[in-house]
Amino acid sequence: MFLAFIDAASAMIPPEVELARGGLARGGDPLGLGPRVRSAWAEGLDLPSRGELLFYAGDFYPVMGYAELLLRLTRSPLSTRRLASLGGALMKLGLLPAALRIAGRGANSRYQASLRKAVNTLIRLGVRPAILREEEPSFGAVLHTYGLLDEFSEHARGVWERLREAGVRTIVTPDPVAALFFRKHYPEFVDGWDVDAVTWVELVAERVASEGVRLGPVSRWAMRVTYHDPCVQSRMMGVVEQPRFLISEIPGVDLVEPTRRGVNTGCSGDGGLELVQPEVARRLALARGEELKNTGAKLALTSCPACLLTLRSSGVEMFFGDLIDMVHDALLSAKRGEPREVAWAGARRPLRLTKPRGLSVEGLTSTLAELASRCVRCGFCNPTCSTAQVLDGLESRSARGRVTLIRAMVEGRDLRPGEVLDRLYTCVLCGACEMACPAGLPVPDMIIYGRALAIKLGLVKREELGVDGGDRR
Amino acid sequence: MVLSEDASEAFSKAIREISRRIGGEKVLTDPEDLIPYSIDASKRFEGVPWAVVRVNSTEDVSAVLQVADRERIPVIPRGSASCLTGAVVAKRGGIVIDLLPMHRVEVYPEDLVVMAEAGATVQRVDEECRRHGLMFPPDPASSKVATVGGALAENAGGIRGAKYGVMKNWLLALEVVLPGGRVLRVGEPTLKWRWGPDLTGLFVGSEGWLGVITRAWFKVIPVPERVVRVVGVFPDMESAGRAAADIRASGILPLGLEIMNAETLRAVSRATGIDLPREGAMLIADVDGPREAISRLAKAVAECMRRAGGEVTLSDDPEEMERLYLARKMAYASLTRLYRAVEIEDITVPLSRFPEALRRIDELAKRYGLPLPTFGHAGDGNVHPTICYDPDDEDQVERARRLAEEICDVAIELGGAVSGEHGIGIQKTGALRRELRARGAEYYLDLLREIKRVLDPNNIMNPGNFDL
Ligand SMILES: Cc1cc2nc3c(=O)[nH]c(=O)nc-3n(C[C@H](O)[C@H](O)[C@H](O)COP(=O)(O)OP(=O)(O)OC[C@H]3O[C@@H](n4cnc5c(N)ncnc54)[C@H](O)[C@@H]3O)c2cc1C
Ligand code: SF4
Ligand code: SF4
């Protein structure tokens, strides 16, 4: 039954998410590239595979050379969309991850380094995690995005039985996505979930205040850098002041800031478009690259895979570096000190959570009707909204727009579900909508939660046609 | 409003003929597009349009209009929507035309004069000017999202307003397209101009449905030297209103003079987690001027305030004063947090009845039972009491009705009217009758037909409006 679903919901979204899909199901991550690519950094590390803490590397950083490299393709004469259809179809054959995993090594060595960097941070820092090797299981950020829930609960729930057999109480993690996956989403999805996540960044500034290390200069380094801020971690999490407090630590930096910064960041064109929104993504991250340069810094730091990938194809002439390496290199000539107590506004503060009252076409409609119901249709989350911002402020990829579309379906209104699912999946999932919504609506939970229900609808809608009546494409 | 099969087809034609003059990829006609441009702030009225238009330039509004007016296509101009009386909505079908990509916003320092073009918003316009040491003072509390277009369609006021006004208090010149594709400049982008009656006025306030403002002028001022922020906070409404009465009495000007109930207050604070008092009411005086006078006339306005039974607070750190202002531009959309639905009055009485009208609104609000936080423009005698009910509950939602009636009613009695700065669209077509009826002057709605039929003669634009 379950898996009849996740066959026909191939119908309704398009290829480059089904590729995606394709790849978590065949290798256990999204490109298919299989434990043994995706552990490749941590090999000749000395730690242990049980421990209550676990560094968990995520399903980006291990594998993001090798989406560099399919990125660049899809910027080729060769349509993301054509590229797509034929890499699933090399997918099921498993030809295209042979073929990624051969081109891309060069290009992944680096993100492989940011690893091994981050590990050996946290080991001079007097933390020794454990790693899961080929064991680690992918957080599922690709079902849970492209609104594929039930795929995604059951999945979380499989994640959840491995992180138990490991002993793991705490994760730490440089990927901010899946610290907010683990932080929110798990508990969201999985009744009873009790494992705290904390990000790279928030525990080496603890480690590095607490433990009075004085981090020493970077000679190889740009003096005068600037720091793109992740959505997901400043945003989100409260993860602002930490990542500064290491840059201003290190002797010698100049940290410029941009004009969106903090948790007013710009997005800079992940959140999953790149995939289905290429040229919606590609505006986001040029004007974001812009920015950043425009503050005269040559270096533009960042802690997120996803944002250094868009960042890093930009096109923007700029260093794009992972704050990761710079303190690892900072910390190789570090001195002790006095140990301090910092305190940062927002730490480690409770996320707040939007479960769904169940994952079937009712259970979902009975969740977004209670929210939609809510929006007073003000719009003042229209002008902050990222992909507003990039396309003159269409209504039906604004924020105000998709609740509004979100409201339609719940209503059952006359709309084509692939249509609908087309205009939430150019969201970024970016979060800026609902930090100036006065209604506190939690708008990209109500997105993800409408990608699911508009995939359920179109299949429902199919079925009744017998064709591809639902179906865009 | 669905269309015969015939209107159908030469409804297609003719955006198929605005596709090929303008480019197709402005045209939207999906209606997965279409929804989201059904609604406004009302968060009640809803109409979907037939199709959207994106323009980017004067002539792309001109060659729409030309269309539309030969096909007889209703059309509705669109800022951001954020009106809170429909009048945005496509009540008849027809065609939305998008203002929002037309943005443009160039200052002109030595001229005190800006240009903006409709789609840009009344906060970006403050925004470039204060690079140059000048400020557009019109600061709707929906400044972020209220475009120059809309804005001046609904002349829009804010907490500014009690020293500088309104919109219309700024405008020196317009471009508007008129139905047939006609382009119109009128006014002079020079701080002084005449040439007959002002027929700039003629759209102001005219809620789009006299055609398409594109461009707009304004002179602007220098910001203020200097900014004292005088607190009252009163054991009730009427106290606080008769302080700001005497205020205005006493010939002080203040730059805004805002008021706010318990209600409200609490609402904010539980919003917005900004520390509030919780009972009584509180009044805000926001005095600037030159260096030298500025303590002087601070200190007049506390007297006032105290005289009335206040105790009150002086302040010029601009962090404190920033939180006060954000306090209350937040008034309304915090009060959507806590309420299912709420509905904003908009009335205005003259200053020597403030406070009566705010005693007679006290005693709505216990006769009804309703909710009813109550905030506004002290400084020109401007105040939204703002009805919440549960929308599920009939009986809430009639005496919510009848309430909004008596609202209205108190305004037309003391003298005053019925909307202040939020316009009349569908919501308030009704009370604007009755208030013309007391008034003695119902062939107001008569004159602007005749008026209508001079610029719009097959009443394309945005119709439904005011009845019209
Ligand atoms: C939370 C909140 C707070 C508000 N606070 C205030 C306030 O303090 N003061 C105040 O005055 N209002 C306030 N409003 C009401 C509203 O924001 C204003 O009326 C605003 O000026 C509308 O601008 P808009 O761009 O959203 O116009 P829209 O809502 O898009 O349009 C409003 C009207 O103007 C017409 N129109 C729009 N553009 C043009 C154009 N280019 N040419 C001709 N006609 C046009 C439309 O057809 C429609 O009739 C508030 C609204 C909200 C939701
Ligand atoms: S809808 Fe919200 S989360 Fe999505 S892109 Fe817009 S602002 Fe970001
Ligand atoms: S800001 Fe919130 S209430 Fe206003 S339109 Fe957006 S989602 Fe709705």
Contents of the next structure:
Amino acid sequence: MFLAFIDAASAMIPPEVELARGGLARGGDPLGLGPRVRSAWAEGLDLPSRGELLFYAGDFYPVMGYAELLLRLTRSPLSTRRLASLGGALMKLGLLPAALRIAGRGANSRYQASLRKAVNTLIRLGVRPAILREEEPSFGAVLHTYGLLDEFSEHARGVWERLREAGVRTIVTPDPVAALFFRKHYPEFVDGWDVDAVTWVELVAERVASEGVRLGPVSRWAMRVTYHDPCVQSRMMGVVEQPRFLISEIPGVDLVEPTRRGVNTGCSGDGGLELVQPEVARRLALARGEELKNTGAKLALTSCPACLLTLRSSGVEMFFGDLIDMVHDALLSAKRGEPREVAWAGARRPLRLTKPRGLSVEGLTSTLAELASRCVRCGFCNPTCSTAQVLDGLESRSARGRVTLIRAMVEGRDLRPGEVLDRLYTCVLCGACEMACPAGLPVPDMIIYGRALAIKLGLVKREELGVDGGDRR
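Cool, the form predicted in complex with its partner chain is there; where's the form predicted on its own?
If you are looking for partners or other molecules, they are not here, because only the chain is given.
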């Protein structure tokens, strides 16, 4: 019976996920835009294609403007399911990527410009990385996030081989999600993984301090600003002080903090939620955007392309910008001074690996059963749950509610597929619950493995996908 479920797994994947999966298979990215579009940002850069240090653009920055266009379409009367079904048909005909390339080119240019500025900043600081251009592989976020773990495992091994061919030992990336994947999830799924990863913010802050660089004033950035901490960068990797160091080094910039900051940051509604539950994602982005606006700042900066996507699409009347752009401009008028020794508190936080005992139904069930047994139902995680906060505090949409459902699933209880989808696919994977858990449960990993098991058991079906998922009880 289990083998039958595994063979039928592809028929159980939600259409929104199937669309992104198809884009990755056809074009190498979730939107299927292809390597020429993804590498357009690197045109004219005179950098090697091999080297121990690789600048990695990632899955999001090169195409995020096109994703903004799609996210705006989810506000139409059409449900995400219908949009995904239509997009899937257009993807098979090769028409969706072509339409996106035409309609989203303008919005995408600013993300491409940020990538170029990120590389030029490194060069000005004496770091000359390699870039893979059209050969840069996707890190496979769409496969892992939505529970397609067999495919992710195979994909990750292929990425490792490509990086080894290019002689890569360390990756520097402006995308904190990519950094987290290479530092945590690749070692979980690739035996022998030996490539390190560092975020752009970490490396630039270290170089500015160690080289004695004094960032210069920039008139257009001389204002009150606030900073949004991306969940994966701050909470999971401990990168909190470095972006604030860089902002505080720029003369004329007045940094004011939101109520939720650092490891206690508020979620902006990405983490994959924007694809399968856009209404819930929009509520999170609106709440976070208003919180940032209430600081009185004119500009909210961040260091994550996915956060920029959701915040810019939130409808909040505020300018949301990339920290890369500010630092790049301030470096143009920088001066040299004395080197500074700076010890970042919590820097290079060790990441706990949670390797499943196998990707079969039996392996996932065994892993989840052991983890779920450690939950004492104390409820400390519930007040921290981002999605529960914007969904009236529902227990079913809380971290504890999801762990309870996973426990029921591995125990073989009867579950409605719509219930499984509604709970597991409204999680934003922000990790706040894990920090609050006295038992130290890796709840985001449990959600991922739970999604994988639900697909294999046929509990996530196309016909059960709700309309935007935001109002069901």
